[in-house]
Amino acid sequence: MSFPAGFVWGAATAAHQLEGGNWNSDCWALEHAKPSFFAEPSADACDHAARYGDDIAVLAALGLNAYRFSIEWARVEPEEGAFSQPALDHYKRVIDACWSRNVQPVATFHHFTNPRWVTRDGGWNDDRFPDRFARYCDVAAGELAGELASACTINEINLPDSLGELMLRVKAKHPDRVAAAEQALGAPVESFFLFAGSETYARRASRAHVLARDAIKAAAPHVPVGMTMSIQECEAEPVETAQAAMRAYKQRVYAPYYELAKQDDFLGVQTYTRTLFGADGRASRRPPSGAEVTQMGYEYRPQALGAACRDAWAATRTPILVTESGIATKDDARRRAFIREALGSVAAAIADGVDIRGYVYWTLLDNFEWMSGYAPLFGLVGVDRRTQARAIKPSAVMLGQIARANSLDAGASEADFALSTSGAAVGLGVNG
């Protein structure tokens, strides 16, 4: 159950869901409508633009090598055209923070959020998006990128097309939702990413990961550069319908994307649980009766990940870096299970020939889960909402110990963790 020489062991963040004071993006204006689409305000997050040196340092000491974050167009790109350099040195310093503590750099360019600008003009549904992400990711990477470890262009490109029907679902039940999120930002809440499925959605995504990508090889050849993928388990009743149906969603779904990924470095891979498809030609999520649920809802599925993985590979033979894969839970118990039978699968995929080239789990902070708010849990640290002080999980010692001897042979045992459950308060105070 040992990993291939040189795989790297990360834990992965976005910068709106834990930096803090994100106010001039589009989802900050989503969740002060009234009434909102999100179950409360982001407000301070973890604090992490202030306090990234003492997380990275955190994550360096459990024996990760490698921090997945994300710049936020909205501080670099405040007003079109106007760029900001005390934002662009902010980001300078995380790089720099990382390598101090020799953790890779990973870095996206793009996790969900638009500054009000680009949203105000139709976001990811204008024709002009993809320029101006290009161009944002040209300066970005002139001022970043060959300081970068890796680099992925969008994340979870071929979400808002996973979602698309789910989506209008949700707006034909909450109307008053929908007039107040229009409201909020001053254009259709298509404009948005999670919302943002459409027909055309694909091909104005395309292009902008293209184009980003190609702007952030000019700036550093020598960084490996792809996209993230939402890609989870597909499993169809063994029916003609639910097959095609199988057939279609990943056609329509993953294959455009996968297609893009032969040209990439390398695909990030995010896998959480799996998708099942009904004789009734339904894709679902909803977790079979009886089944183990996350608090995100999600069926308790950790192998899923080997079987995205493999799916990937066979579509592409494009290396992969498992960018996320992670479980909300109270229970830290259930997270180390599910971080070692998904590694389980991993390791399995590797040996049958699946070329994967590191784990990344999402999350390291407990933080800002979107619409949910703060109350899933994916962390690997706890975060007191009140004091912003982190408590290390077992989890996060069990991770360590086994990327530090890069094989599930470690960190089996419950003696080895040298954390009670509750965790242990961190405040090294070393920023920067």
Ligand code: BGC
Given for the second form:
Amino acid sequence: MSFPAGFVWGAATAAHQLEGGNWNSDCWALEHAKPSFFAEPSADACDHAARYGDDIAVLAALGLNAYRFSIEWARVEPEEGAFSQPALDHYKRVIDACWSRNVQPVATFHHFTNPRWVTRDGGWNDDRFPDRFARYCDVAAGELAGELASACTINEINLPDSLGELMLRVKAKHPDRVAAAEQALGAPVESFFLFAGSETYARRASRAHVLARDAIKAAAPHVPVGMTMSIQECEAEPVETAQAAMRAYKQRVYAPYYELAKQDDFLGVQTYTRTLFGADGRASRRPPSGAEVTQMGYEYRPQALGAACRDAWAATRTPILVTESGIATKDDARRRAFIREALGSVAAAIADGVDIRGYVYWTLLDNFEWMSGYAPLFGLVGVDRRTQARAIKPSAVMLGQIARANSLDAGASEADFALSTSGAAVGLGVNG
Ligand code: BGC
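Okay, that was the form predicted alone. Show me the form predicted together with the ligand next.
First the chain shown before, then all remaining chains and molecules of the complex.
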């Protein structure tokens, strides 16, 4: 149950979900629309813009060796062509904080949010988008990429394709929210990433990825670059309509990006559950009856991770970095079981020849889960949002033990975790 030498062990975050005060982004505008698709505003989030040093110290003390974070375009280029040096300097300090604790910084250049000016012009549905994104990547990479361990261009580049049908239903059900969102954005709601699925999205997104990859490579040829994809385990009922629906789905949602990934240094795989295809020809994430369900309403399905890695590897032969895998639950014992089972499926895939270079858990801190607000708890570390105090969960300690040992044989005893919620087990106070 050992992992290959040099295996990457990390935790992931995204700027909008934990930095706080990302008011110049399209998502912030949507959160404040009345009525809104968002359960609550992101507000101060986890104040990570100020507390990143302590948070990275916790990650390092746990025993993890990588931190995946995102660079916020809305801060770096608040108006077209106007770049903010202090914003770039902030991310330099984040990178320095990682290296000072022997943590590899893995940066994502786009994680769902755009500056408001980009979205006002049509965002993901505007043909200027790829060049605009590339220009920002060029500037950000020129300042930051040389010091990165790896770079991800676009997070879950295929998510708009996979959300397409669901978002059509959501929009049809809530015309009042659509109207308020469009007023807040000054543009059609499809300009925002999560609603951007359309016939032409893949073309623009693919071009944005390729230009961004080239910009990062030009600045830092030695830094591995890839995109990340949302890849769930796919399973179809044993009837032709279901099988055909699954093939069509994979062809539309995965295949175009798998093709692109063949040119990249790695592919970021992000898996949360299983997608089922029924005889009615529809894709569904609705859990089978009797299945354990997470706070997100997903089926508890940790082994989906190994299945997704196998699918990606078979299609691309591009090395894989698991850039996200995680569970939203109040019960940390279920998180520990989920992590162990997901890692078991990764180890089995590696044993079968799948080239997986690392595992990055989503997420370091309980944070802003997009439209669901702060209720779902994905974090290894809890956050009291009134005081911003951090509380290390037993699952964090367990993952750190596995990481240090580079083996699933470590951290197996439940008794080890009884003391650890105070953070004592990693030698840190609750606030780092
Ligand atoms: C996203 C994260 C999100 C997570 C859990 C992924 O789709 O990259 O931003 O919080 O899933 O839902």
